[in-house]
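The chain below stands alone and is given as structure tokens, in the form predicted on its own.
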Amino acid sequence: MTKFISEPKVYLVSRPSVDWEQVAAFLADEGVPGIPDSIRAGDDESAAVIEISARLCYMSYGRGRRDIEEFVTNLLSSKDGSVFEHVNYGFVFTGVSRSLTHELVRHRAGFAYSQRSQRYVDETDAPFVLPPALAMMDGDAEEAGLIIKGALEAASESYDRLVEVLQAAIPRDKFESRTDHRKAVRQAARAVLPNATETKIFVTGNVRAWRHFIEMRGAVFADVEIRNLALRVLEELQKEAPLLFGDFTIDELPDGTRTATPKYSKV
């Protein structure tokens, strides 16, 4: 029985960390205030990675801005976005189809990319996630989805098929492994896969890039796809680093869907 998806499912799975005994001895060594009254983000590691490389640049230990929060925004309506860089969020994407990262791996600059293979894990009974607009149909939306399940459930068979047929035509003694010999069988059958076929991506940015990735595919002319999986992002963000990411305001438009518009553009 062929699966349809029609949500993501996203999953905060690395944060940045401090050692705060590190940053102490830095301190002493260089004769500047100590801890707090140089690094004043508190509990923020997000924060105070930004903060300590920040005023390093000045060497600003003890003085300016006591606010934290002061000091995240001035940081960004300057656009001082290279200290933004330090800081690394990774996300598990679930429940994403391969057009979608087809999208995401565009944005090189500052993200790291792990995704699952269609050489190595067998797609009998791969996922097909279904396009947003059928949802957003009045009419014709039952006979749209019954051509699009059609043609994917056609696509899975197909796969299935050529997958048997592969096996006993491609000669097991021209290769060196069992693997070598499944990974030929399925790199040819993935040729009948769609672009709808659900996948999973580990994805690694920085929060530069992350406000960059947020602030393009966030937008009213995104994909909607991928704008829900922005949306998703920014949320977990928002809470897991509000000054980082609080600047985003989050509009519903008349046809359902969501954007993220940033009051900081471009750091």
Ligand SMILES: Cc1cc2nc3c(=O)[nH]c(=O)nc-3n(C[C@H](O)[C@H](O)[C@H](O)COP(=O)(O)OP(=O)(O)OC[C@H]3O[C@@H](n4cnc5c(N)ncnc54)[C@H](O)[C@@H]3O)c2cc1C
Second form
Amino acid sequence: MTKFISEPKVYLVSRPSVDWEQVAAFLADEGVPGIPDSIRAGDDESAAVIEISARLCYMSYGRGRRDIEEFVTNLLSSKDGSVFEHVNYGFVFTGVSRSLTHELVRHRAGFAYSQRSQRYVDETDAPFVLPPALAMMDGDAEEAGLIIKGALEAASESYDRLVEVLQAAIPRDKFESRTDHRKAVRQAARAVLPNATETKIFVTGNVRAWRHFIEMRGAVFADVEIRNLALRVLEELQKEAPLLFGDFTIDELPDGTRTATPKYSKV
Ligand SMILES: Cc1cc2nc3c(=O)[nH]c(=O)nc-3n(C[C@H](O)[C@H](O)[C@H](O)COP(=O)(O)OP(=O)(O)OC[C@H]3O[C@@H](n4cnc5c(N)ncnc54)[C@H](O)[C@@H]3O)c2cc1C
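Same protein, different form: I have the form predicted on its own, so give me the form predicted together with the named molecule.
Below is the whole assembly, all chains and molecules, this chain first.
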């Protein structure tokens, strides 16, 4: 029975952390004011990393702007983006399509990726991600749904059949291990898997990179599936690091989808 998915799952699995003892030791060694006079971000570790790195440039601990919101906003508005690269967040995304991850991995600067392999992992029971357009249509949604689901079921059957046939057709003795033989079978059989095939991906990005990704993929001209994901990521990061992502506004379009727009573009 082929499974279909309509919504991604988004797990925020890693976040920055500060070793306050080491920060205090550094400040003491340098003879500058200690915490909290030097670091106004206090317990907000995401903003603290930004503040510690930015203040190091001018050794301005204990001097200058006292309000952390004003401090971070000044960095954003003056496009002092490099300090935002010190703060990393890691997400696991599941229930996303291969077409989404193909677009996602085009974002190079500041990102690291680990994606489920179609060569090592069997895709026999792989679910498929339905395009969000299906839920947005007024007329003929039923017919479009039948066409899409029919095509995906046929692809799934072709994959299963191909695996069976290739297992017998590709000589086992040409490979050192069973794993290598299985890999040869799966890497050939995946040729018939469509863009809609579900995949899972671990993505770590720094704040500068995530801001750029959300700006590009949260815009109205982005594909609806990746736009939905960008909005979900933004919602998590706005809770997690409000000072670093609070300038994005979220709007709802007449078709029910949403967009994200930053006040400070491409920091
Ligand atoms: C709506 C939409 C439609 C698209 N359509 C297509 C399409 O039809 N075909 C297609 O091929 N792609 C398409 N793309 C992908 C797009 O061209 C980019 O590859 C993708 O958005 C990644 O963004 P980026 O180039 O800013 O790279 P990122 O890796 O996110 O880099 C961030 C920034 O770092 C800098 N940077 C990164 N790498 C370099 C480098 N090597 N040299 C210099 N500066 C660098 C740039 O300033 C860049 O903007 C589309 C993207 C969107 C949002």
